[in-house]
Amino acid sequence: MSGVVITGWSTVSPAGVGRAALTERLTADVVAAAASTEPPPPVDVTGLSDEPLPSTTGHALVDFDVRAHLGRKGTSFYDRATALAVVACGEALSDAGVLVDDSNRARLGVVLGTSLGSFRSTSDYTRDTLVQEKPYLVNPVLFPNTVMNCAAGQAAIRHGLRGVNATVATGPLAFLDALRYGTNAITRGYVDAMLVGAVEEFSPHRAWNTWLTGRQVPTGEAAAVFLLTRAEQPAWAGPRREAEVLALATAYGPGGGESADRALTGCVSRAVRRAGVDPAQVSHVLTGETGVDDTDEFAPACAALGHTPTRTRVGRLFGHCDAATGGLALATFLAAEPVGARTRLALLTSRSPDGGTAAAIIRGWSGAGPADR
């Protein structure tokens, strides 16, 4: 077991800003699922871009305004991914009841998962170097947005964090990889607590990528961030424990297909063994699957567990969110109302097209996620 617990969390997602908005959205979806197997409808996203989109709808928070949450100062040049991440980090600190000051800022870090940072910022800045008048009048203030660690760096600056600062760019696996990174940083004593999360923004670039690769759901966006600390946490790291990260495992199945199936089955088996739990006690599996008949993650997971737990397809709830999908999965599991003193075990899985796989076992003390939809 890792000995690392979660003391607070928050999301910025199509449901809104904060854990309350996500909980309300999931509660409404549970009610709707009783009458329909269709996922929540996407919204009109044409107002988010002046550029052509493959579809007029998507899963985005169209009315998000970073200034409403952080003010004007220091936010003028945030790109959308950075804005989502910085707000989510602040909300997670607030939810955990953490006050950052000189007594703890050096022991509090942040790690965020992503696919490649802000696809839009990188692409637009590169285009400007080609189309602007000589001597290539690009705006140098926008350059920091083109690097993948922009969101994590800005989150640390905004919230005064001086501990470990990192970005993990592994696409669909990024959140679980960031969770492993943050857990290692804590258990090895580099920090006492970490903000761990992942972020993806809605942009024409991601929308076209989703459409061109034949994904079954519209593009989504989200930032999900969790405050992790040691089980014997310092008093400043939060008064409550919401969940415990029991184990994580990763593997690679070259070429995908059956090779990746075996890799994911092995991942789940190792995670269960490291967690020291009975696989029959794993009651929920949360996957990034989207289609009704998609079992690329669920089938290998069930093979390893030896039974068929309740499943939640996170992609069907929030759209194709790439790196942020894993974070939304954990938030979905934790968002349910407490069920007495009962504990629940959840399995989170991720899988990338190139054969990468990852799995995590989480013990939650706040109920469990909604049933499959």
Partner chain sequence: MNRVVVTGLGPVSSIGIGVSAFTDGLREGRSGISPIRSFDASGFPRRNAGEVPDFRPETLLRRIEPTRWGRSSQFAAAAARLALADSGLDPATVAPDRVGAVVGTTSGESVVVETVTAQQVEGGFAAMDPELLGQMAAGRLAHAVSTELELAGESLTLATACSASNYAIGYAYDTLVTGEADVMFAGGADSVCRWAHAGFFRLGALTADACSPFDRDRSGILTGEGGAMLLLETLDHARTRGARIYGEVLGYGVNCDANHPVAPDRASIAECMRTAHRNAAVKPEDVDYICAHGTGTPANDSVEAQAIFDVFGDRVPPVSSIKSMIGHTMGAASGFGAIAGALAITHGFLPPTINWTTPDPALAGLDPVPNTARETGVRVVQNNGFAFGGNNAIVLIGAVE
The other form holds:
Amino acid sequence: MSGVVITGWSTVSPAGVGRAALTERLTADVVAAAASTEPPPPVDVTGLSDEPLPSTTGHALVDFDVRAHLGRKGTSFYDRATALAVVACGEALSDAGVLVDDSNRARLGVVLGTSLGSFRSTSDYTRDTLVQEKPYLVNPVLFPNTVMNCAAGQAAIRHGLRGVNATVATGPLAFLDALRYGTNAITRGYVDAMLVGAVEEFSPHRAWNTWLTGRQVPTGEAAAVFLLTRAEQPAWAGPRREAEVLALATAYGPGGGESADRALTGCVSRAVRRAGVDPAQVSHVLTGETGVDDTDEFAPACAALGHTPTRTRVGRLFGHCDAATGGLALATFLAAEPVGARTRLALLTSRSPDGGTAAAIIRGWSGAGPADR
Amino acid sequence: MTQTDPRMAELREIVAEVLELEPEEITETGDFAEDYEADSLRAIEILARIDKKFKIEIPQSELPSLNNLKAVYDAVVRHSAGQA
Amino acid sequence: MNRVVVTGLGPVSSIGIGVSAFTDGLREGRSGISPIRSFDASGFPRRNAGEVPDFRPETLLRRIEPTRWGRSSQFAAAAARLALADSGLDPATVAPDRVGAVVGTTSGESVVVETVTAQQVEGGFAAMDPELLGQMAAGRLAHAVSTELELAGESLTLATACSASNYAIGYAYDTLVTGEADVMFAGGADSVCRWAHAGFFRLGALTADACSPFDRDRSGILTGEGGAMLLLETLDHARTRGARIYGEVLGYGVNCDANHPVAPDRASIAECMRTAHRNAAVKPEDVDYICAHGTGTPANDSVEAQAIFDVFGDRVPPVSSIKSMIGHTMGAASGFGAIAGALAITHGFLPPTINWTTPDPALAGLDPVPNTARETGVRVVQNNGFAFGGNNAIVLIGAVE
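Taking the form predicted alone as the starting point, write out the structure of the form predicted in complex with its partner chain.
Starting with the chain above, the whole complex follows.
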């Protein structure tokens, strides 16, 4: 067991800003839809782009306006991924009840997951160098946006977080990798608490990428951020404990097929063993699968668990969210009203096209969720 | 002269946008760094936008002296004169 | 808690590919700067960079097909292949799931992003090549290493910009200390690209043809590229197999300025040094050499030097910057620094700061090891890495008794 707990969280997602918006969206019907074959309809996204989109609909928070949350100063040169992440970090801090001040800022850090930062920011910067009369007349203020650590760096600036600050760039695996990175930073004693999350923005660049690479659900966007601290948490890290990160495991198995499946099965078995839980007690499996008949993660996971728990495919709810998928999945799990048993065990899985796999076991405590907020 | 030159209003727009302020918040002598929390990146971007809009290249070496709207306007006048 | 040692080095750099050529390059104070060939730089006022024109991935890589991977992934995989060869480790003797890869980067597959952007400018978004879009994800840098060397353990890409290799070494060190892995490949990779060249120029941070860190008249960086990977393993593992040990990773420190996206912060950097020293159980007077971040911009070198003065007081060890030779290799930079540090300990020399002519009165008391490598015993090296986003990371490497 890692001895690391979650004391609060938030999402900025197609459902809106904040955990209440997500909880509201996750009505029984919608949760049922995640297990069924019909995803909820995406929304009109044409207002988000001056350029042609491959599809007029997607899973975006179309009315998101960073100024409504953070004001104008310091935000007008944020790209969308940065804006989503910085707002989600602030919401997670406030959900956990953390006040950042000089007594704790050096012991509080942030790690965010991404695929390649903002594809739009980097591509547009390059575009300027190609189409402008003077290729070097690029905007210096936007230059940091081309670097993948922009969102985590700006989150630190906005919220005054001086502890460990990192960005993991492993696409579909990025949230679980961030969870592992953040947990490590806490258990090794480098910080007392970490904001751990992942972000992807909606942009024409990503929409076309999703379309051209033949993904099965529309493009989505989200930022999901959790406040992690050690079990014997300092008082400032939040009064509640909502969930516990029991174990994490990663493995690499390229080439697809059975050997790649075995990498994920092995990963899940290792996570279960480290968590010290009975695999029969794992009630939910949260996967990154999107296709109707896709069992790339669920089948190896069930093989490792020895039974078939309830599956949630968050991508069918909120579209193709790449790095943010795992974070949205965990938020979805924690937002759902607990039923039956006092604690619930979830297995999160991720898999990348190249062969990366990751698994996490999370224990959610009933009564710690939205009901007492 | 500066009151009537339309370039002044345009420069005020440029400066306001880069410094994330409303145009009316910017005075001709307000110091970019001291009064509006501007850093050198913002100052460079102001020059880039002037270059694109007015086709005037103000050398980056003049940056340190371009610390308020009046100074930027004067530089634009000076360099357009040189061009003509 | 395991001790962690460096037993293999894999530099793919503009001053030499492979540990022997790279060592010679450092000792000779070679410059790897040349006119830019990887993109058309004719419209730019600055046209030099530290490219690696001699990089022939097909001659170094055995498993991955270069055409299926972007340039940065190729750099990472080739560097890791070299590190494995240098270590003498027989992969068959290690359980594959006990070996992982952690790769740091600033811009990931920047060349791929630029290629699909050019397609987009030419023919609209629909003209982007799906095969290239599939190569664009930054996570592929670590996956290239794992695929090339058939590793089944963790495969992680850390995108903490220009200090990313130090982050990668630090994280790999943690997985070895805690017994999660027996062997880890750690370092970084990046490629020269238009957008970074343009951005640094626009910041006024790009110099013309010679980068001269700590010189009074220093005027900026030159962008560079390459792959820098180290093979790390537990001391027990290394001793059991009778490995040649370059040095020990004593610990590391990371923190964040939380102040400005680009400008370095003296107090925060000094704090990062103190944190690294504490984590590594090293006192300032133990440090024999600082492999500086030393980008060659007026701001970085001044702030870095002041922070060093703050922490080291009146006993400042020699401080040199290998960026004077290879340019700023971005996410690979602190990986090359760590390799240089390991070589300094093993061979007893300090890499020079080349292109240095005039002392900076504001940096009085700082010895930049000007122009010529210096023969001297080195026991503890401090390897500095700073970055946009205020991502400071410092690794301490020491000699093993």
